[in-house]
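Shown here is one chain on its own, the form predicted on its own, set out as structure tokens.
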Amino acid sequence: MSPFGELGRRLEKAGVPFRRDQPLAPLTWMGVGGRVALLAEPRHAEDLALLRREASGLGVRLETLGVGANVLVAEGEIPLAVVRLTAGAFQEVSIREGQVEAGAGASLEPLIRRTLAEGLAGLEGLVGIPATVGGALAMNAGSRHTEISASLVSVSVVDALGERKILPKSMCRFGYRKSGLKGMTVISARFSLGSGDPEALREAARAIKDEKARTQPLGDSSAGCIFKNPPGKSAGQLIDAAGLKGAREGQAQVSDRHANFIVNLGGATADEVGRLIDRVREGVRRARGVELELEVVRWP
């Protein structure tokens, strides 16, 4: 029995939900990609605490999938198991005299909202941001306003063995669109939020909100930023300039409104999309002598 047979009759004896066989590029914005044997989804941090203690001793790679914005998956079979966080018991949300209780698998939208609402501020820079609480701290997702770390307190997370720690903030190795939380699954976080003006705070969302539906192509179906803006320049910027703004590989095009997205036409695949990214980063290397670093995530 292969490893991934074997994880999924332990997580079966153990009544852990997964499924077999599962595509992602449904899963995904980018729409691409191929499929991996096994996708859990546990029901609580107990399920999510054997199911990497036993992927780690069978040597199952274990990556987890949030709303899957920042994911770019190869085509075929992909090497690896998959958690979702989809549970009730990783989506709770309470907060309390400014502090702010979130589950990783609670979407970022509609908690900035809530707390907008209970005039909170801290997180309203990070409005537009598609991504679940664990995938954005995951990236230490952010905008040129504020990043998700920012506010951040601890994060409870479930490490590769299995193991549940509180690791505060200074523990988590924040970074630019990088943090120190590799090779663990984050249940919750906390985070300690000013007070404003809920009018106000929904206002200064609204107008990043605008700007980013001017500037950004969110109908599309895409992976978000490919990648990271290089220290004091544009990553859009550059490629504009490389004169590969709308450029294509088959169905896979550099958006014609932001050079930093590349966006499915319809039908694209993995392998288009990934030409396309080699394409860029070449011209741009050579327009400009930057070697862009990738933002968006490719598994395997």
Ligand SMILES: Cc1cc2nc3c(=O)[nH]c(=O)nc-3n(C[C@H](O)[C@H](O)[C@H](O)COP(=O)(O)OP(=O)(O)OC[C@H]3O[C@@H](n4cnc5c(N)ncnc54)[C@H](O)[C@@H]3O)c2cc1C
Given for the second form:
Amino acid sequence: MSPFGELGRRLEKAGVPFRRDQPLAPLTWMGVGGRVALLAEPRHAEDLALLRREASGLGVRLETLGVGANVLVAEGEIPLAVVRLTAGAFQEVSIREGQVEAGAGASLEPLIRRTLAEGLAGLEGLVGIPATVGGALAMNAGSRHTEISASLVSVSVVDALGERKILPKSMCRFGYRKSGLKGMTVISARFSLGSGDPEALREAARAIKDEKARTQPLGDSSAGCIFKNPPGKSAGQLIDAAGLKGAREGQAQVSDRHANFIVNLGGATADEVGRLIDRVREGVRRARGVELELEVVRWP
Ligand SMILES: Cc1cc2nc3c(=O)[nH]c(=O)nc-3n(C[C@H](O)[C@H](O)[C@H](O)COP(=O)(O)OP(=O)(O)OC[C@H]3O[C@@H](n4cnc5c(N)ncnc54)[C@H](O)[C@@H]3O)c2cc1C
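Form predicted on its own done; form predicted in complex with this ligand now:
Time for the whole complex; same chain goes first.
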């Protein structure tokens, strides 16, 4: 039996909900790519710990999927097991005296709205970023206004071996759009927020969201920014300056609204997106001598 078959057998025995041979395209914003051997949706942290332990013992690569807003999945059969934190146990949010405890499967946007309504400051700079709390932390999502790690106190995780741990922020190795959390699964996070006037906070959030809607293709299928901004430079401006805005491979196109986004015009394939990424990288290297680094996460 393959390691995936054996993992499925063990999950079945333990009652952990999962499905075999699942397409990932509908679970990502870009909407491209193939199928994974196993997709699990644990009921609670104990299920998740068992899943991580068994996957690790069997040598199965296990990845956590949020809302798939920064993931680009390859074509074909992907040798991966994927876990999603869709169960209620991972969505809970509690707010008390400026301390926010949020499940990693909770959506970021409603969480931000709730903190603003309670007059809590710190997350408003993240409005308009499609994410789960866990995905935002793993990517250290942010804008020019802030990063999610700025108001973080600690995270609760299940590590690669299935151990539950609480990591203070100092152990999460946050950097620009990166963290040390990707090899584990974040299950919840604690934030400490300041106080502010709810109306002023909502107004600030509205202005940030309007600016985002003006400058980014929010209504299209994309995976967010494809490349990180090189130090002191804008990846979008470099791509634009290399004459690649609007460039196409099949149904994948460099957005003409923001050149650091690739959009799926409808029916694009992962290979088309991959070819366009290579072309953009090569074009910027030749035109500007800059090596662009991927921000988007590619599976496998
Ligand atoms: C229209 C659009 C606009 C965007 N704008 C921005 C922006 O302004 N700023 C910005 O920073 N990003 C932006 N993004 C990218 C994306 O929204 C962020 O990277 C977001 O944090 C992804 O969250 P997710 O839940 O979708 O994670 P996914 O895309 O599902 O996963 C991303 C990575 O996080 C890991 N991960 C997910 N959940 C967990 C978990 N619980 N524990 C451990 N690892 C986990 C995954 O394994 C993967 O490596 C944008 C994307 C789109 C489509």
